[in-house]
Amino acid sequence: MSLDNAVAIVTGGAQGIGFAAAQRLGERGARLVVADRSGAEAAARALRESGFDAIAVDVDVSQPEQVAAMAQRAEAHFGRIDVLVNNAGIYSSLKPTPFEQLTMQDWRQVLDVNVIGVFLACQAVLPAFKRAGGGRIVNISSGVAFKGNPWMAHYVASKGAVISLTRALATELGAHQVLVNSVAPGFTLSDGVHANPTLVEGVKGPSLRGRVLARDMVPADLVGAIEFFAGAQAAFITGQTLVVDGGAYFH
């Protein structure tokens, strides 16, 4: 499957899932634009390193200024968008809490990002894509919004929006050629989810128990999907969530 000089913008692209999917995106031609907090430019340039063309936007996906600059910096560099990945999100740093003991803050941080977050990056992008006649958009969402996972109930809520984003976004921009569709992972061992101990000692278990196939989960997972939904192959595709968790939930 090709992309050849299609432009991809992967928020939160700095490591993990993020930077596995830029670089799956660019193995299959595609050039690059790694927005993320911290580490966009190093990530850009470990990209630029193995031969892809990469740039780097340092992004807060809740902030709406930065957002909109972001796809600026990627049509001025690049001349058009064509593929957004919306995988920024906040996870790896919870820990699992009892619902009555959420704060109010806790919840605006997660929405904030989760959610905020894609339809922000979604909006910024619209315009650059009708004028290149169409685009795509992959968000990632998660599994746990199918499976109302216990003790995450604000990461749980964040995600279904995602899906449910998805949805509304699919059948507004189906008359503008924009496809958009969702990848829902199961709990992935990323370099994030690595450096949270409380969180891989609580998830990890029951994760790996409830799957058909039983192993652990890494970015590499994901990627096929991603790129699908980026690519020509799924050209007649709009407004669906793909769950990709070793058979934990079939959806």
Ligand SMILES: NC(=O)c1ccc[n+]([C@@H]2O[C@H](COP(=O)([O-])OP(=O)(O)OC[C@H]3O[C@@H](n4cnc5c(N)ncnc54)[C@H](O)[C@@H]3O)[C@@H](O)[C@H]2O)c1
Second form
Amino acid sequence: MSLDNAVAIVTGGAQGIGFAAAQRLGERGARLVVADRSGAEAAARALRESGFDAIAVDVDVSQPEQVAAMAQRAEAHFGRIDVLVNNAGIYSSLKPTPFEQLTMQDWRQVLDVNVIGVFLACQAVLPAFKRAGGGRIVNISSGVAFKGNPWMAHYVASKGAVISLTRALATELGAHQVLVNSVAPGFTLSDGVHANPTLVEGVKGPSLRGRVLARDMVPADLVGAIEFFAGAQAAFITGQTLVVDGGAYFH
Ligand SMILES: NC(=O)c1ccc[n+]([C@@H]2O[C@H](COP(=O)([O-])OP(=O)(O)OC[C@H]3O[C@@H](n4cnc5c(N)ncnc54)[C@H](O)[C@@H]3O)[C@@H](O)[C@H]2O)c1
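Now that the form predicted on its own has been shown, please provide the structure of the form predicted together with this ligand.
After this comes the whole thing, all chains and molecules, with the earlier chain placed first.
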């Protein structure tokens, strides 16, 4: 599968890692669906101004009807769906919280977006993938699932679930030529992270010191892995999680 004219949905594509992924997929010839709960239209406009074919869909990935409508709009506009990048997630806005103080509400908020959102989006695109004869799902998990970072048990668990779901879906959907892989980023200076100076202050230094490649990580560092899983070079790879973090966690 070449990315030329492939139709790619990027959830959470309005900024940060998702926007960088959309840009790279566009550079490789994909037609883009920027799916986000805020800022989708502005991001799609910016992509169009860069010469890419892009539409916006306003969607909260935790809402089943909205996610179904996202898939319908993408297929109605472009005629097919080939790639789904499940990138939308709650991370940088989370307040570090000791396990004993986490509430049910904290857990549900994170799991609704980071896990159920992925489930809903995968299920919504599947009929279009089958009609197209196959498809690619790239789930954005996180290195925290391997490290087990403290004070964010709900987030760590959500990203562990994304990795497990990647494996289960790869097994179940392989017969339909749907390949499902995951990219696990390290601490990345995304737009969301930049918007939380306390997070940057607390995590940037230790992350950098924990890497073999001792520099800050930015969204552009992830796009190669996302493009790889979406493209022809990964045609016989499924169920895998690739850690992209400058050499912090060896998985
Ligand atoms: N930045 C990091 O250090 C880091 C590390 C590992 C994994 N990740 C993961 O990468 C992904 C992107 O992170 P980022 O740092 O680029 O984030 P970001 O905050 O810069 O962007 C996230 C985007 O997702 C959208 N979004 C959030 N909830 C949504 C919902 N319910 N429905 C639709 N859109 C929604 C936001 O509006 C935003 O545009 C997330 O899944 C995050 O967990 C980030």
